[in-house]
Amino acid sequence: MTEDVGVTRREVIRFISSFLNRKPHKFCPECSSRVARPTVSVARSLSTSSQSHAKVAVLGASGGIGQPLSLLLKNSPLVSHLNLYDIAHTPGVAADLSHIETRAQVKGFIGADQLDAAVKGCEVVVIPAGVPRKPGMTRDDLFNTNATIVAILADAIARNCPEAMICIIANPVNSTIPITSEIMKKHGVYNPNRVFGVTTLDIVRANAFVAELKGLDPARVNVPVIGGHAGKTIIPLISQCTPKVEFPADQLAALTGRIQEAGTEVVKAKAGAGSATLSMAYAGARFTFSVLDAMNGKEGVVECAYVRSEETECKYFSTPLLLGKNGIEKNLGLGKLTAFEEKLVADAIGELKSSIKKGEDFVANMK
C-alpha cells in the first residue's frame, strides 16, 4: 500500500487484525460448561504481554499449510522466535517472512541434519508436515508416509524439547497422535497433557456452516466437535451450539454429513491441486494462539482437541479442554448428548479404536 492512497502502516495492521479476528469459547468454572460467547482472538497477534516470548517451531513449514501458518505465527507478538523446518525451501520461506516488521525472529532449517537444531529448546512445536490428500484419497491412504514422518519428528522432539506443547496437524490425526505418544513413551518423556491432535478445523467449519444456514455472525457461533478427525469420527454437537440453534432431522443429518466430509469437499473443488491448506493454517494458528495464551496465564481458554482420554472406551478422543500453563488443565468431557449424537459416538468408536491400534502397532514394529 502506498502513501498516495492515504493508507498508513498502522491502518494496514488494524485491517489485518480485524480480518483475522476469531474467538474461541470461554470456560465457566462455576458450571463447568461452555459459555455462549467466544472471547479470545486469533489476531491477539496484536496484543502484548510481558510473558509473550515463546519459541515456536513449525515442522513442515514449506508446505501448503506450513507457509500460511508460519505467516500467521510471525504476525503474533506471542511468538519471539519462530523456527521453520522442512526438507526443502525453508531458507527461502524464512528469508521472506523475516522481512515482515513484527518481533518474531525467524530462522530456517533444512534437511535431517538440521532437525535437532530446529526444535532445540522450543516451547511449542506445530507439525503440519506430511503429504496432502489428493482426489480419491482417504486420510488412511496417507498413513504409511505420514506415520514415518511424524515418528521421526516426534523422536527429535523427545530428545531436544521433551516438555514442549506438541500440536499435530499431520493426518491421519486419529493415528498420528498415538504414534507421537508411543515415541515419547519410548524416551520416557511422555506427558499426555502436552500432546494435542489439532481438530480445530472441524470446529471452524461447523461454526461457518451453522452461521451460513441460520444467518448468524460466524464469529459468534461456537459448535463443539468431539470424537476424531476423519469422516464419521468427526462428531459436531449441534445441540450444544451457542447461540442455541435447531434444525429439522433431515437438515441436521445433512449438516452433520457436510461437516464430516468438508475436507473431501475442498479436495474435489481444488481438482487435484491440493487439499484444505488456508483454512487449516487458520485453524492451526487459532489453536496455537490458544495454547500460548494459556501458557501465559490467561484463564478460561477452551479448545477441542484429540488427546489421551478416559471419556469413552477409546484411549484417545477429542473433547473440549480447559487449557492452562502446563497444557490440559481439565477435560470438559462430552456434555449432554442427544440420541442422535449418542448414535454418532457409538458409530465412531470402532473406527477410532482401529486407527489408534494402527498407530500404536506402527511404533511397536519400528526397527
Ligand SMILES: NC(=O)c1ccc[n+]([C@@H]2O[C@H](COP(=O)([O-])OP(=O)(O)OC[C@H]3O[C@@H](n4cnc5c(N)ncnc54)[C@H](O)[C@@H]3O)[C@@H](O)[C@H]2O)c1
Second form
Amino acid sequence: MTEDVGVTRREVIRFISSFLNRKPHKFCPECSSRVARPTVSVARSLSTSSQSHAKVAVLGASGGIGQPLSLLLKNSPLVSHLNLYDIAHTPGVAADLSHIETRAQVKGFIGADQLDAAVKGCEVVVIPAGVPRKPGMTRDDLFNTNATIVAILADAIARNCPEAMICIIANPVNSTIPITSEIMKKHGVYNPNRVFGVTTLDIVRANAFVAELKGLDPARVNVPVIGGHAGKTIIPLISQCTPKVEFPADQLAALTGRIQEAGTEVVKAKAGAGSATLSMAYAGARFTFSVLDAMNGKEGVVECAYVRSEETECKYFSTPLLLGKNGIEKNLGLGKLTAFEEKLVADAIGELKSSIKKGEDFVANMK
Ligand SMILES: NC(=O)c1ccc[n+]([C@@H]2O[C@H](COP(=O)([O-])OP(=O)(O)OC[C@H]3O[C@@H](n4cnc5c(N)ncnc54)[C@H](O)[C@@H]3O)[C@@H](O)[C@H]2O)c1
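Coords for the form predicted together with the ligand, given the form predicted alone:
In what comes next, the whole complex appears, and the chain from above leads the way.
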C-alpha cells in the first residue's frame, strides 16, 4: 500500500492495532494473580520484530472456525508456512488467503490422500475439524462423529510430525484430548507437554463478561478458567481475577453459570447455523500465538489449557500453564480456591472422569 491511495499502511496498522491491541503482561510472582495475561499477538502480528519460521497446519481449515482462524494466522509474522487441510473447499480458501500481502506461504490440501503431506514437518498443528453443535445438543453428542475425525488426524500427526505442538479445538475437548494422547501412545510418540485442549474461549468469555459487569477495559481483565470444556466442567476462578473483583453470592453464581453456558448462548442465537466460530477463531489464534511465542524463547507466557495433569484425581485437567520451547514448562496448578470454587471442582470431577474414560475406551476399541 502506498501513500497515494488515501489510506496509508501506517493508518491501517494504527487502526488494526487500536482494535486488537493488548498490553503485554508477564507471569510475575509479585503480581496479585499467579496468572498474568499473555500478550494477545494478533495486533503484534503486524510488527516485524517478532518474526519466526514456524510451519503451522490447520486441519478443518474450511470450516466456520477454520477460515477466520487461518486468516488470523496468515496475518502473523510468527508463521512462515501455513498448510490448510480439509475434506472440502481448501483449494479456494488457500487461493484466497494466499493473495494477502503477508509472508506466510499458504498451501491447500484436500481429502485423505493429502493429509500426510499437509502435516509433514509441521511444528504446530491446530485442529478445528469436526461437526459443531445444533440447539439442544451437548458437546458430548458430537462424540461419535468427532472422535473418529480426531483419531484419523492424530494418527497422521503421529506418523508425520510427532514433535508438533497439537492444539485441539474439536469437541468434545474433554474426550478428544484423551483420544489424541492414546493415538500418540499407540505410535510410541506421546509427549504430554505438547498436546493441548484449547479452552481459551472460556477465558476470553470470562474476561469479557467480568469487564462488562464491572465497567473495566476487557483488555486488562484476566480470569483463569480451569477444569474442562463442557458445562459444569468449565470452572472460572473469579477469586483469582486480575484486577481483583468482588461479586455478591447470587451475582457470582449467575456469572459462573453464564460462563459455563456461554457456548450454548451462541448455539441458540445461531439457531441451527452452528456454534461459536469468530470468537473461537480469535481464541484459537491467541492460544497458537502464545505457543509460538514460547517456542521462540519468550519468557512468562501463561495460558490455561486442558492437558495431561497430576493436579487433581482426573488424568486430564485444565489449569494455567507456563509455556516454553518444548510446550508445557510448568503446570501452575489450581491456586488457592474459595469454598464456592472448591465445590465447582468437586462437581466437575465425575463428568470429567467419564469423558476421559470414553475417549480412552474409544481408542482401545479401535480396529
Ligand atoms: N474448543 C472450543 O472452545 C470450541 C468452540 C467452538 C467450537 N468448537 C468445535 O470446533 C469444531 C468445528 O466447529 P466449526 O463451527 O468450525 O464447524 P464447521 O462445520 O463449520 O467446520 C468444520 C470443518 O471440519 C471439516 N471436516 C470434517 N471432517 C473432517 C476430516 N475428517 N478432516 C478434516 N476436516 C474435516 C469440515 O469439512 C468443515 O470444513 C466443532 O467440533 C465444534 O464443536 C470448539
